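Next up: a single chain in C-alpha coordinates, the form predicted alone.
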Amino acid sequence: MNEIRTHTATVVRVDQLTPRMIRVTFSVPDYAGTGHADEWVPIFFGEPGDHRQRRNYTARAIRPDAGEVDVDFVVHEHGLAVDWVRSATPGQQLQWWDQIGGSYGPPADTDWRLVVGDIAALPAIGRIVEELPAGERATVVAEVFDEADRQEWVTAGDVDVRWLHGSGEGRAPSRLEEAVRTFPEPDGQGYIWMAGETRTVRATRRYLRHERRLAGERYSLTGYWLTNADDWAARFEPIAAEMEAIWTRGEAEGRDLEEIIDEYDTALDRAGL
(Lines of atoms letter the chains of each structure in order from A and count residues from 1; the text may use other names and numbers.)
(Lines give C-alpha, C1' and ligand atoms only; values in the text may rest on other atoms or scores of the structure.)
Protein backbone atom coordinates (compact mmCIF):
# COMPACT_ATOMS: atom_id res chain seq x y z
CA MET A 1 0.00 0.00 0.00
CA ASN A 2 1.31 3.47 -0.88
CA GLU A 3 2.24 5.65 2.07
CA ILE A 4 -0.21 8.46 2.81
CA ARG A 5 1.76 11.70 2.87
CA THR A 6 0.17 14.29 5.14
CA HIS A 7 0.59 17.76 6.56
CA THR A 8 0.02 18.35 10.27
CA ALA A 9 -2.50 21.18 10.72
CA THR A 10 -2.75 22.75 14.18
CA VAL A 11 -5.74 24.89 15.16
CA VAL A 12 -4.71 28.48 15.88
CA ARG A 13 -8.11 30.12 16.30
CA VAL A 14 -11.83 29.56 15.67
CA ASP A 15 -14.21 32.31 14.50
CA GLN A 16 -17.98 32.29 13.94
CA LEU A 17 -18.39 34.15 10.64
CA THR A 18 -22.16 33.81 10.21
CA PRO A 19 -24.82 31.65 11.88
CA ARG A 20 -23.90 28.69 9.67
CA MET A 21 -20.24 29.28 8.88
CA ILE A 22 -17.25 28.75 11.18
CA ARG A 23 -13.70 29.66 10.17
CA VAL A 24 -10.80 27.68 11.58
CA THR A 25 -7.31 29.08 11.14
CA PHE A 26 -4.67 26.35 11.03
CA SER A 27 -0.91 26.51 11.31
CA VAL A 28 0.38 24.41 8.41
CA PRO A 29 3.98 25.53 7.80
CA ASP A 30 4.65 23.10 4.95
CA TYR A 31 1.47 23.78 2.96
CA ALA A 32 2.18 25.21 -0.50
CA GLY A 33 -1.16 24.88 -2.30
CA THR A 34 -1.90 24.63 -5.99
CA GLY A 35 -2.47 28.25 -6.93
CA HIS A 36 -6.09 27.52 -7.91
CA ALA A 37 -8.44 29.95 -6.17
CA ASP A 38 -10.86 27.09 -5.47
CA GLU A 39 -8.23 24.62 -4.26
CA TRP A 40 -9.36 22.03 -1.77
CA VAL A 41 -7.47 19.82 0.65
CA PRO A 42 -8.54 16.36 1.90
CA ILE A 43 -8.74 16.41 5.70
CA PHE A 44 -8.69 13.27 7.85
CA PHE A 45 -10.96 13.52 10.88
CA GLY A 46 -9.78 10.07 11.98
CA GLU A 47 -6.66 8.08 11.27
CA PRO A 48 -4.60 9.22 8.25
CA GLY A 49 -5.44 6.90 5.36
CA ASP A 50 -8.96 6.12 6.61
CA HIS A 51 -10.85 7.67 3.71
CA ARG A 52 -14.21 6.97 5.33
CA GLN A 53 -13.18 9.62 7.83
CA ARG A 54 -11.93 12.07 5.18
CA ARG A 55 -13.65 15.17 3.84
CA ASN A 56 -12.50 17.75 1.29
CA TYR A 57 -12.46 21.44 2.22
CA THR A 58 -11.49 24.64 0.43
CA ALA A 59 -8.34 26.45 1.49
CA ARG A 60 -10.16 29.76 1.99
CA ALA A 61 -7.00 31.82 2.44
CA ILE A 62 -3.29 31.01 2.55
CA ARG A 63 -0.72 33.18 4.32
CA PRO A 64 2.63 31.54 3.51
CA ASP A 65 4.70 33.99 5.55
CA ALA A 66 2.75 33.08 8.68
CA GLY A 67 2.35 29.43 7.72
CA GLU A 68 -1.41 29.77 8.16
CA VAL A 69 -4.42 28.49 6.21
CA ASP A 70 -8.07 29.39 6.81
CA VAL A 71 -10.75 26.73 6.29
CA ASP A 72 -14.45 27.65 6.48
CA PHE A 73 -16.92 24.99 7.63
CA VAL A 74 -20.66 25.06 6.93
CA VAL A 75 -22.46 24.02 10.10
CA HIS A 76 -25.19 21.45 9.39
CA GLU A 77 -27.27 19.56 11.94
CA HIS A 78 -24.72 16.76 12.19
CA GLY A 79 -21.82 15.19 10.38
CA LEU A 80 -18.23 14.11 10.81
CA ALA A 81 -16.62 17.50 10.15
CA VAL A 82 -19.43 19.48 11.77
CA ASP A 83 -19.18 17.52 15.01
CA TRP A 84 -15.44 18.18 15.04
CA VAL A 85 -15.60 21.90 14.31
CA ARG A 86 -18.25 22.58 16.95
CA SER A 87 -15.74 21.61 19.64
CA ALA A 88 -12.53 22.74 17.91
CA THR A 89 -10.07 24.60 20.14
CA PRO A 90 -6.56 26.00 19.63
CA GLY A 91 -3.90 23.33 19.81
CA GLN A 92 -5.95 20.53 18.30
CA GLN A 93 -4.40 18.83 15.30
CA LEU A 94 -5.64 17.17 12.10
CA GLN A 95 -3.81 15.51 9.25
CA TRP A 96 -4.23 16.88 5.73
CA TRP A 97 -3.62 14.52 2.84
CA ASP A 98 -1.01 15.74 0.36
CA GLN A 99 -3.44 15.34 -2.57
CA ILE A 100 -4.63 18.90 -3.16
CA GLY A 101 -7.17 19.65 -5.90
CA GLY A 102 -8.65 22.65 -7.65
CA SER A 103 -10.18 23.48 -11.01
CA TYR A 104 -10.66 27.25 -11.30
CA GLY A 105 -8.68 28.29 -14.37
CA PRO A 106 -10.09 30.88 -16.75
CA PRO A 107 -8.32 30.94 -20.15
CA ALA A 108 -6.01 33.88 -20.72
CA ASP A 109 -8.45 35.53 -23.15
CA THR A 110 -11.34 35.58 -20.66
CA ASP A 111 -13.24 38.88 -20.70
CA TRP A 112 -15.83 38.07 -18.02
CA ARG A 113 -16.59 35.44 -15.39
CA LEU A 114 -19.81 34.05 -13.95
CA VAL A 115 -19.16 32.59 -10.50
CA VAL A 116 -22.07 30.58 -9.07
CA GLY A 117 -22.55 28.56 -5.89
CA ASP A 118 -24.46 27.80 -2.74
CA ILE A 119 -23.40 28.18 0.90
CA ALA A 120 -20.90 25.32 0.60
CA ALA A 121 -19.19 27.17 -2.25
CA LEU A 122 -18.83 30.49 -0.42
CA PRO A 123 -15.24 29.80 0.72
CA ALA A 124 -14.13 29.22 -2.88
CA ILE A 125 -16.24 32.10 -4.19
CA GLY A 126 -14.76 34.44 -1.61
CA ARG A 127 -11.21 33.52 -2.53
CA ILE A 128 -11.92 33.76 -6.26
CA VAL A 129 -13.37 37.25 -5.78
CA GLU A 130 -10.65 38.46 -3.45
CA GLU A 131 -7.87 37.30 -5.78
CA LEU A 132 -9.28 39.02 -8.87
CA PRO A 133 -6.85 41.66 -10.16
CA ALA A 134 -7.93 45.16 -11.04
CA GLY A 135 -9.93 45.39 -14.25
CA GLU A 136 -11.14 41.77 -14.23
CA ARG A 137 -14.94 41.46 -14.51
CA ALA A 138 -17.04 38.94 -12.63
CA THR A 139 -20.67 38.38 -11.73
CA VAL A 140 -21.31 36.31 -8.61
CA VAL A 141 -24.61 34.52 -7.96
CA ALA A 142 -24.55 33.14 -4.43
CA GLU A 143 -27.41 31.20 -2.84
CA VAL A 144 -27.91 31.09 0.94
CA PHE A 145 -31.25 30.12 2.41
CA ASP A 146 -30.98 32.61 5.27
CA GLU A 147 -29.94 36.19 4.56
CA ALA A 148 -27.88 36.20 7.77
CA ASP A 149 -25.36 33.89 6.07
CA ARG A 150 -24.39 36.45 3.44
CA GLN A 151 -20.74 37.47 3.36
CA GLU A 152 -18.85 40.50 2.14
CA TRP A 153 -15.61 40.37 0.14
CA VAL A 154 -13.02 42.99 -0.69
CA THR A 155 -11.65 42.87 -4.21
CA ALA A 156 -9.70 44.90 -6.73
CA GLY A 157 -11.82 43.39 -9.51
CA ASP A 158 -15.01 44.72 -11.09
CA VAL A 159 -17.49 42.44 -9.32
CA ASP A 160 -21.31 42.39 -9.22
CA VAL A 161 -22.63 40.17 -6.40
CA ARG A 162 -26.21 38.89 -6.57
CA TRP A 163 -27.66 36.97 -3.60
CA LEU A 164 -30.47 34.42 -3.72
CA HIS A 165 -32.39 33.74 -0.49
CA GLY A 166 -35.03 31.23 0.57
CA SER A 167 -33.85 28.50 -1.81
CA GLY A 168 -31.34 25.67 -1.92
CA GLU A 169 -29.38 24.00 0.89
CA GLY A 170 -31.69 20.99 0.68
CA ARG A 171 -34.42 23.08 2.29
CA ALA A 172 -36.03 24.25 -0.96
CA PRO A 173 -35.28 23.74 -4.67
CA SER A 174 -32.14 25.54 -5.78
CA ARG A 175 -32.37 28.43 -8.24
CA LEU A 176 -28.75 28.26 -9.37
CA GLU A 177 -29.33 26.35 -12.61
CA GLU A 178 -31.97 28.91 -13.57
CA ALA A 179 -29.52 31.71 -12.76
CA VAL A 180 -27.00 30.27 -15.20
CA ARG A 181 -29.62 29.67 -17.89
CA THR A 182 -30.99 33.22 -17.70
CA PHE A 183 -27.70 35.08 -17.22
CA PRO A 184 -27.38 37.86 -19.83
CA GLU A 185 -23.86 37.19 -21.02
CA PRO A 186 -21.69 40.23 -21.82
CA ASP A 187 -19.79 40.51 -25.08
CA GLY A 188 -16.45 38.77 -25.34
CA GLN A 189 -15.12 35.45 -24.10
CA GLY A 190 -16.61 34.15 -20.87
CA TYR A 191 -15.78 31.60 -18.20
CA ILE A 192 -18.32 29.97 -15.87
CA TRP A 193 -17.39 28.46 -12.51
CA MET A 194 -19.97 26.71 -10.36
CA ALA A 195 -20.00 24.54 -7.24
CA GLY A 196 -22.74 23.27 -4.96
CA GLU A 197 -25.24 20.44 -4.67
CA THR A 198 -24.17 17.72 -7.08
CA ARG A 199 -27.46 17.14 -8.91
CA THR A 200 -27.88 20.87 -9.52
CA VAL A 201 -24.33 21.09 -10.82
CA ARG A 202 -24.83 18.07 -13.10
CA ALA A 203 -27.97 19.58 -14.62
CA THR A 204 -26.18 22.88 -15.22
CA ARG A 205 -23.21 21.18 -16.82
CA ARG A 206 -25.56 19.30 -19.14
CA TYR A 207 -27.08 22.61 -20.19
CA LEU A 208 -23.71 24.27 -20.84
CA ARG A 209 -22.20 21.34 -22.71
CA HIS A 210 -25.15 19.95 -24.66
CA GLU A 211 -27.52 22.89 -25.09
CA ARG A 212 -25.07 25.78 -25.18
CA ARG A 213 -22.27 23.60 -26.61
CA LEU A 214 -19.59 25.50 -24.75
CA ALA A 215 -16.01 24.29 -25.04
CA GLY A 216 -14.77 22.52 -21.93
CA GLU A 217 -12.20 25.18 -21.11
CA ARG A 218 -14.99 27.75 -20.82
CA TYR A 219 -16.52 26.24 -17.68
CA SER A 220 -15.60 24.39 -14.51
CA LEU A 221 -18.38 22.83 -12.45
CA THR A 222 -17.91 20.78 -9.29
CA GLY A 223 -20.43 18.95 -7.11
CA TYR A 224 -19.60 19.55 -3.45
CA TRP A 225 -22.39 17.70 -1.66
CA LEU A 226 -25.58 15.69 -2.13
CA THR A 227 -29.08 16.03 -0.75
CA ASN A 228 -29.94 12.80 1.10
CA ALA A 229 -26.32 11.70 0.77
CA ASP A 230 -26.71 8.51 2.85
CA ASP A 231 -29.52 7.23 0.66
CA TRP A 232 -27.58 8.14 -2.48
CA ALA A 233 -24.49 6.32 -1.23
CA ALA A 234 -26.49 3.18 -0.45
CA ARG A 235 -27.96 3.14 -3.95
CA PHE A 236 -24.57 3.89 -5.53
CA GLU A 237 -22.76 1.03 -3.80
CA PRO A 238 -24.09 -1.77 -6.07
CA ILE A 239 -22.82 0.06 -9.18
CA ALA A 240 -19.61 1.48 -7.70
CA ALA A 241 -17.34 -0.91 -9.59
CA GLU A 242 -19.12 -0.17 -12.87
CA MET A 243 -18.75 3.57 -12.28
CA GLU A 244 -15.05 3.28 -11.46
CA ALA A 245 -14.55 1.25 -14.63
CA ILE A 246 -15.93 4.12 -16.71
CA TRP A 247 -13.14 6.39 -15.48
CA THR A 248 -10.44 3.73 -15.74
CA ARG A 249 -11.43 2.76 -19.28
CA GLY A 250 -11.85 6.35 -20.43
CA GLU A 251 -8.45 7.42 -19.13
CA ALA A 252 -6.76 4.32 -20.59
CA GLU A 253 -8.27 5.13 -23.98
CA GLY A 254 -7.08 8.73 -23.74
CA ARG A 255 -10.58 10.09 -24.09
CA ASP A 256 -11.48 13.72 -23.46
CA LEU A 257 -12.42 14.39 -19.85
CA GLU A 258 -15.79 15.87 -20.81
CA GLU A 259 -16.64 12.72 -22.79
CA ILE A 260 -15.84 10.57 -19.76
CA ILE A 261 -18.04 12.75 -17.57
CA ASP A 262 -20.86 12.42 -20.12
CA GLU A 263 -20.70 8.63 -19.91
CA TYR A 264 -20.47 8.73 -16.12
CA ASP A 265 -23.47 11.05 -15.78
CA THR A 266 -25.51 8.93 -18.20
CA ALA A 267 -24.82 5.86 -16.07
CA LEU A 268 -25.91 7.76 -12.95
CA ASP A 269 -29.13 8.78 -14.73
CA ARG A 270 -29.86 5.15 -15.64
CA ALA A 271 -29.45 4.21 -11.98
CA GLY A 272 -31.80 6.99 -10.91
CA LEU A 273 -28.97 8.83 -9.15
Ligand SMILES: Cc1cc2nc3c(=O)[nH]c(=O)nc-3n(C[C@H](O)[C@H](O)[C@H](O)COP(=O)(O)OP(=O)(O)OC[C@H]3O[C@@H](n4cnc5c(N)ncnc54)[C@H](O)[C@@H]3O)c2cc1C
Contents of the next structure:
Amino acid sequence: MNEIRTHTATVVRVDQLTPRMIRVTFSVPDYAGTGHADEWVPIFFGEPGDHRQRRNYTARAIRPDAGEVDVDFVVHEHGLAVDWVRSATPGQQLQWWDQIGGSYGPPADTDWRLVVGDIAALPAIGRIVEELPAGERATVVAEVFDEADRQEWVTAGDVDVRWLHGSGEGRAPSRLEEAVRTFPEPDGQGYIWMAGETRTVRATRRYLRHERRLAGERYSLTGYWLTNADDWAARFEPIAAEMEAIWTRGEAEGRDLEEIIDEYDTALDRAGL
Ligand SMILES: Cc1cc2nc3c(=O)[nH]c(=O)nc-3n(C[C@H](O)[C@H](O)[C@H](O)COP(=O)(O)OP(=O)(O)OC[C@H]3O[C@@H](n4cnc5c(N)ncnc54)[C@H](O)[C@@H]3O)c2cc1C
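Got the form predicted alone; any chance of the form predicted in complex with the ligand too?
Everything in the complex follows now, all chains and molecules, and the chain you saw is the first one.
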Protein backbone atom coordinates (compact mmCIF):
# COMPACT_ATOMS: atom_id res chain seq x y z
CA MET A 1 0.00 0.00 0.00
CA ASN A 2 1.47 3.40 -0.97
CA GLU A 3 2.31 5.76 1.86
CA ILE A 4 -0.36 8.40 2.15
CA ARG A 5 -0.59 11.58 4.17
CA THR A 6 -3.56 12.13 6.43
CA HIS A 7 -4.88 14.63 8.96
CA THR A 8 -6.23 13.30 12.24
CA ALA A 9 -9.76 14.60 12.75
CA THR A 10 -11.21 14.35 16.26
CA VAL A 11 -14.94 14.60 16.91
CA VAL A 12 -15.76 17.66 19.04
CA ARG A 13 -19.56 17.85 18.74
CA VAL A 14 -22.42 15.97 17.11
CA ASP A 15 -25.66 17.83 16.30
CA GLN A 16 -28.87 16.69 14.66
CA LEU A 17 -29.33 19.44 12.08
CA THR A 18 -32.54 18.20 10.46
CA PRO A 19 -34.21 14.76 10.66
CA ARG A 20 -32.00 13.41 7.86
CA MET A 21 -28.80 15.37 8.48
CA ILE A 22 -26.23 15.06 11.27
CA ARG A 23 -23.52 17.72 11.67
CA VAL A 24 -20.21 16.54 13.10
CA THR A 25 -17.74 19.20 14.19
CA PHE A 26 -14.17 17.92 13.97
CA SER A 27 -11.00 19.35 15.40
CA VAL A 28 -8.44 19.28 12.55
CA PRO A 29 -5.76 21.77 13.61
CA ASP A 30 -3.61 21.44 10.47
CA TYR A 31 -6.46 21.61 7.94
CA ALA A 32 -5.90 24.04 5.07
CA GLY A 33 -8.86 24.46 2.72
CA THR A 34 -8.76 24.76 -1.06
CA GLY A 35 -10.93 27.86 -1.30
CA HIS A 36 -13.49 26.05 -3.47
CA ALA A 37 -16.95 26.48 -1.94
CA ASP A 38 -17.73 22.81 -2.64
CA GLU A 39 -14.43 21.45 -1.33
CA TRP A 40 -14.48 17.83 -0.26
CA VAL A 41 -12.38 15.63 1.95
CA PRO A 42 -11.71 11.91 1.39
CA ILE A 43 -12.28 10.29 4.79
CA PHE A 44 -11.06 6.83 5.77
CA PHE A 45 -13.58 4.93 7.90
CA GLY A 46 -11.15 1.99 8.09
CA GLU A 47 -7.40 1.77 7.71
CA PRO A 48 -5.82 4.86 6.10
CA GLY A 49 -5.01 3.87 2.53
CA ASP A 50 -7.84 1.33 2.25
CA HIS A 51 -9.84 3.06 -0.47
CA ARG A 52 -12.72 0.59 -0.24
CA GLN A 53 -13.40 2.14 3.15
CA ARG A 54 -13.01 5.72 2.00
CA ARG A 55 -15.91 8.14 1.41
CA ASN A 56 -15.90 11.78 0.30
CA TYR A 57 -17.56 14.49 2.38
CA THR A 58 -17.87 18.24 2.00
CA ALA A 59 -16.12 20.63 4.37
CA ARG A 60 -19.33 22.49 5.19
CA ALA A 61 -17.67 25.17 7.32
CA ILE A 62 -14.05 25.81 8.25
CA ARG A 63 -13.03 27.84 11.31
CA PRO A 64 -9.22 28.07 11.07
CA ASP A 65 -8.87 30.01 14.34
CA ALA A 66 -10.58 27.25 16.29
CA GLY A 67 -9.03 24.50 14.12
CA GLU A 68 -12.53 23.17 13.45
CA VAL A 69 -14.30 21.81 10.38
CA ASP A 70 -18.02 20.93 10.17
CA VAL A 71 -19.14 17.98 8.06
CA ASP A 72 -22.85 17.31 7.46
CA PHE A 73 -23.78 13.65 6.94
CA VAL A 74 -27.02 12.57 5.25
CA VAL A 75 -28.66 9.82 7.27
CA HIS A 76 -29.57 7.37 4.54
CA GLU A 77 -30.46 3.73 5.19
CA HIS A 78 -27.13 1.95 5.60
CA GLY A 79 -23.46 2.22 4.71
CA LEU A 80 -20.04 2.49 6.24
CA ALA A 81 -20.09 6.25 6.76
CA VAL A 82 -23.71 6.53 7.81
CA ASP A 83 -23.36 3.68 10.30
CA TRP A 84 -20.32 5.45 11.76
CA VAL A 85 -22.11 8.79 12.11
CA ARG A 86 -25.17 7.28 13.81
CA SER A 87 -23.01 6.46 16.82
CA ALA A 88 -20.35 9.18 16.54
CA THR A 89 -19.28 10.62 19.90
CA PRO A 90 -16.80 13.31 20.98
CA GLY A 91 -13.23 12.06 21.15
CA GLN A 92 -13.54 9.58 18.26
CA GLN A 93 -10.96 9.98 15.52
CA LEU A 94 -10.90 9.50 11.75
CA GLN A 95 -8.09 9.95 9.25
CA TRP A 96 -8.68 12.49 6.47
CA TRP A 97 -6.62 11.99 3.33
CA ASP A 98 -4.84 15.20 2.35
CA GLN A 99 -6.13 14.91 -1.25
CA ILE A 100 -8.78 17.59 -0.78
CA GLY A 101 -10.79 18.35 -3.93
CA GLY A 102 -13.11 21.05 -5.18
CA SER A 103 -14.73 22.06 -8.43
CA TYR A 104 -16.98 25.10 -7.96
CA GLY A 105 -15.41 27.81 -10.08
CA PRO A 106 -17.55 30.11 -12.22
CA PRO A 107 -15.56 32.05 -14.85
CA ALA A 108 -15.06 35.75 -14.01
CA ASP A 109 -17.59 36.92 -16.62
CA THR A 110 -20.46 34.89 -15.10
CA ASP A 111 -23.74 36.82 -14.85
CA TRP A 112 -25.92 34.10 -13.29
CA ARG A 113 -25.47 30.74 -11.56
CA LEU A 114 -27.74 27.69 -11.42
CA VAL A 115 -26.89 25.51 -8.41
CA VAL A 116 -28.61 22.13 -8.36
CA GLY A 117 -28.40 19.16 -6.05
CA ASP A 118 -30.01 16.63 -3.77
CA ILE A 119 -29.77 16.32 0.00
CA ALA A 120 -26.15 15.07 -0.11
CA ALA A 121 -25.30 18.27 -1.98
CA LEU A 122 -26.87 20.58 0.62
CA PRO A 123 -23.57 21.08 2.50
CA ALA A 124 -21.87 22.27 -0.70
CA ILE A 125 -24.90 24.28 -1.80
CA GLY A 126 -25.05 25.94 1.64
CA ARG A 127 -21.42 27.01 1.37
CA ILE A 128 -21.80 28.20 -2.22
CA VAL A 129 -24.80 30.31 -1.22
CA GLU A 130 -23.23 31.67 1.97
CA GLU A 131 -20.00 32.63 0.19
CA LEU A 132 -21.76 34.42 -2.66
CA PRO A 133 -20.77 38.09 -2.56
CA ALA A 134 -23.22 40.97 -2.85
CA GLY A 135 -24.33 41.57 -6.42
CA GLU A 136 -23.90 37.95 -7.57
CA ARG A 137 -26.99 36.10 -8.68
CA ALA A 138 -27.87 32.42 -8.16
CA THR A 139 -30.88 30.17 -8.49
CA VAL A 140 -30.78 27.06 -6.30
CA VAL A 141 -32.84 23.96 -7.04
CA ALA A 142 -32.56 21.52 -4.14
CA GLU A 143 -34.30 18.14 -4.13
CA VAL A 144 -35.06 16.72 -0.69
CA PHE A 145 -37.47 14.13 0.57
CA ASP A 146 -39.80 16.44 2.47
CA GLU A 147 -40.10 19.89 4.03
CA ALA A 148 -38.24 18.87 7.17
CA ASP A 149 -35.03 18.52 5.12
CA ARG A 150 -35.02 22.18 4.13
CA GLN A 151 -32.24 24.42 5.37
CA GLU A 152 -31.89 28.17 5.59
CA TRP A 153 -28.79 30.07 4.52
CA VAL A 154 -27.69 33.63 5.11
CA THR A 155 -26.10 35.30 2.09
CA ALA A 156 -25.05 38.69 0.76
CA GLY A 157 -25.84 37.41 -2.76
CA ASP A 158 -29.07 37.62 -4.71
CA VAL A 159 -30.36 34.06 -4.29
CA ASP A 160 -33.63 32.38 -5.24
CA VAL A 161 -34.07 28.93 -3.64
CA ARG A 162 -36.56 26.41 -5.03
CA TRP A 163 -37.21 23.17 -3.12
CA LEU A 164 -38.39 19.96 -4.78
CA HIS A 165 -40.00 17.44 -2.42
CA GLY A 166 -40.82 13.75 -2.62
CA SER A 167 -38.50 12.80 -5.48
CA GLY A 168 -34.93 11.52 -5.70
CA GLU A 169 -32.90 10.09 -2.80
CA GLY A 170 -32.97 6.69 -4.50
CA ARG A 171 -36.63 6.22 -3.49
CA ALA A 172 -38.31 7.94 -6.45
CA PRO A 173 -36.95 9.20 -9.77
CA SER A 174 -35.05 12.48 -9.44
CA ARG A 175 -36.47 15.61 -11.07
CA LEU A 176 -33.15 17.44 -11.13
CA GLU A 177 -32.32 16.78 -14.79
CA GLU A 178 -35.73 18.12 -15.73
CA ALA A 179 -35.09 21.19 -13.53
CA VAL A 180 -31.93 21.95 -15.50
CA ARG A 181 -33.57 21.29 -18.87
CA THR A 182 -36.50 23.61 -18.14
CA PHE A 183 -34.60 26.37 -16.32
CA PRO A 184 -35.48 29.71 -17.95
CA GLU A 185 -31.96 31.01 -18.48
CA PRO A 186 -31.49 34.72 -17.83
CA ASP A 187 -29.56 36.83 -20.33
CA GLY A 188 -25.80 36.87 -20.09
CA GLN A 189 -23.23 34.21 -19.30
CA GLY A 190 -24.26 31.39 -17.01
CA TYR A 191 -22.57 28.77 -14.86
CA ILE A 192 -24.23 25.54 -13.76
CA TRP A 193 -23.08 23.53 -10.74
CA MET A 194 -24.72 20.23 -9.90
CA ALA A 195 -24.13 17.31 -7.56
CA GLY A 196 -26.22 14.32 -6.53
CA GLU A 197 -26.98 10.77 -7.59
CA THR A 198 -24.41 9.84 -10.19
CA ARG A 199 -26.64 8.57 -13.01
CA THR A 200 -28.82 11.69 -12.78
CA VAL A 201 -25.73 13.87 -12.89
CA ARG A 202 -24.32 11.94 -15.85
CA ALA A 203 -27.57 12.33 -17.82
CA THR A 204 -27.61 16.06 -17.07
CA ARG A 205 -24.01 16.49 -18.20
CA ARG A 206 -24.86 14.73 -21.46
CA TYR A 207 -27.69 17.23 -21.98
CA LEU A 208 -25.52 20.27 -21.21
CA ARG A 209 -22.63 19.15 -23.39
CA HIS A 210 -24.34 17.44 -26.32
CA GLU A 211 -27.77 19.08 -26.59
CA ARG A 212 -27.25 22.46 -24.98
CA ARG A 213 -23.64 22.50 -26.32
CA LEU A 214 -22.21 24.46 -23.41
CA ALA A 215 -18.44 24.95 -23.14
CA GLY A 216 -16.80 22.91 -20.37
CA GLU A 217 -15.98 25.95 -18.20
CA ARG A 218 -19.71 26.83 -18.03
CA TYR A 219 -20.60 23.85 -15.87
CA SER A 220 -19.25 21.67 -13.12
CA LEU A 221 -21.13 18.48 -12.35
CA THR A 222 -20.13 15.84 -9.80
CA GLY A 223 -21.71 12.45 -9.12
CA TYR A 224 -21.87 12.10 -5.31
CA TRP A 225 -23.39 8.67 -4.77
CA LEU A 226 -24.94 5.73 -6.59
CA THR A 227 -28.22 3.95 -6.07
CA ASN A 228 -27.57 0.24 -5.41
CA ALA A 229 -23.86 0.94 -5.06
CA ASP A 230 -22.93 -2.67 -4.20
CA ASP A 231 -24.54 -4.06 -7.32
CA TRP A 232 -22.87 -1.33 -9.40
CA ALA A 233 -19.45 -2.07 -7.89
CA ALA A 234 -19.80 -5.80 -8.60
CA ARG A 235 -20.63 -5.13 -12.24
CA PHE A 236 -17.88 -2.50 -12.56
CA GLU A 237 -15.15 -4.79 -11.21
CA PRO A 238 -14.65 -6.86 -14.42
CA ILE A 239 -14.21 -3.70 -16.54
CA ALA A 240 -12.26 -1.64 -13.97
CA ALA A 241 -8.90 -1.97 -15.77
CA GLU A 242 -10.44 -1.07 -19.13
CA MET A 243 -12.11 2.00 -17.56
CA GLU A 244 -8.88 3.11 -15.89
CA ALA A 245 -7.13 2.81 -19.26
CA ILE A 246 -9.55 5.36 -20.76
CA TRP A 247 -8.22 7.97 -18.31
CA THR A 248 -4.54 7.10 -18.60
CA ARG A 249 -4.68 6.93 -22.39
CA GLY A 250 -6.68 10.17 -22.67
CA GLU A 251 -4.34 12.05 -20.34
CA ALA A 252 -1.23 10.67 -22.06
CA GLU A 253 -2.61 11.86 -25.41
CA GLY A 254 -3.30 15.30 -23.90
CA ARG A 255 -6.98 15.07 -24.81
CA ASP A 256 -9.59 17.52 -23.56
CA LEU A 257 -11.06 16.44 -20.19
CA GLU A 258 -14.64 16.64 -21.49
CA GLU A 259 -13.76 14.31 -24.38
CA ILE A 260 -12.29 11.79 -21.96
CA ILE A 261 -15.43 11.97 -19.82
CA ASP A 262 -17.52 11.37 -22.97
CA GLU A 263 -15.58 8.21 -23.74
CA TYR A 264 -15.78 7.05 -20.11
CA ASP A 265 -19.54 7.66 -19.90
CA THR A 266 -20.15 5.88 -23.20
CA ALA A 267 -18.24 2.85 -21.89
CA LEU A 268 -20.33 2.89 -18.71
CA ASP A 269 -23.52 3.10 -20.76
CA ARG A 270 -22.35 0.15 -22.90
CA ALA A 271 -21.81 -1.90 -19.73
CA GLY A 272 -25.28 -0.98 -18.48
CA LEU A 273 -23.79 1.02 -15.61
C1 LIG B 1 -17.26 15.18 -3.72
C2 LIG B 1 -18.33 14.56 -2.82
C3 LIG B 1 -18.83 15.28 -1.73
C4 LIG B 1 -19.81 14.70 -0.91
N5 LIG B 1 -20.27 15.40 0.17
C6 LIG B 1 -21.21 14.85 0.97
C7 LIG B 1 -21.67 15.53 2.14
O8 LIG B 1 -21.19 16.62 2.49
N9 LIG B 1 -22.62 14.93 2.89
C10 LIG B 1 -23.15 13.70 2.54
O11 LIG B 1 -24.02 13.20 3.27
N12 LIG B 1 -22.74 13.04 1.46
C13 LIG B 1 -21.77 13.57 0.68
N14 LIG B 1 -21.32 12.88 -0.42
C15 LIG B 1 -21.93 11.59 -0.73
C16 LIG B 1 -21.37 10.44 0.10
O17 LIG B 1 -19.97 10.32 -0.12
C18 LIG B 1 -22.08 9.14 -0.32
O19 LIG B 1 -23.44 9.23 -0.04
C20 LIG B 1 -21.50 7.89 0.29
O21 LIG B 1 -21.81 6.80 -0.54
C22 LIG B 1 -22.00 7.58 1.69
O23 LIG B 1 -21.27 6.49 2.17
P24 LIG B 1 -21.90 5.30 3.06
O25 LIG B 1 -20.73 4.49 3.51
O26 LIG B 1 -22.81 5.87 4.10
O27 LIG B 1 -22.76 4.46 2.05
P28 LIG B 1 -22.20 3.41 0.96
O29 LIG B 1 -21.54 2.28 1.64
O30 LIG B 1 -21.40 4.18 -0.04
O31 LIG B 1 -23.53 2.91 0.28
C32 LIG B 1 -24.41 2.01 0.94
C33 LIG B 1 -25.78 2.10 0.30
O34 LIG B 1 -26.34 3.40 0.55
C35 LIG B 1 -26.78 4.00 -0.65
N36 LIG B 1 -26.49 5.47 -0.54
C37 LIG B 1 -25.27 6.04 -0.47
N38 LIG B 1 -25.40 7.39 -0.33
C39 LIG B 1 -26.72 7.65 -0.33
C40 LIG B 1 -27.47 8.86 -0.24
N41 LIG B 1 -26.90 10.07 -0.10
N42 LIG B 1 -28.82 8.76 -0.26
C43 LIG B 1 -29.43 7.55 -0.39
N44 LIG B 1 -28.75 6.36 -0.50
C45 LIG B 1 -27.42 6.42 -0.47
C46 LIG B 1 -25.99 3.31 -1.77
O47 LIG B 1 -26.75 3.24 -2.94
C48 LIG B 1 -25.74 1.94 -1.23
O49 LIG B 1 -26.76 1.05 -1.61
C50 LIG B 1 -20.32 13.42 -1.22
C51 LIG B 1 -19.78 12.70 -2.31
C52 LIG B 1 -18.81 13.27 -3.10
C53 LIG B 1 -18.26 12.48 -4.27
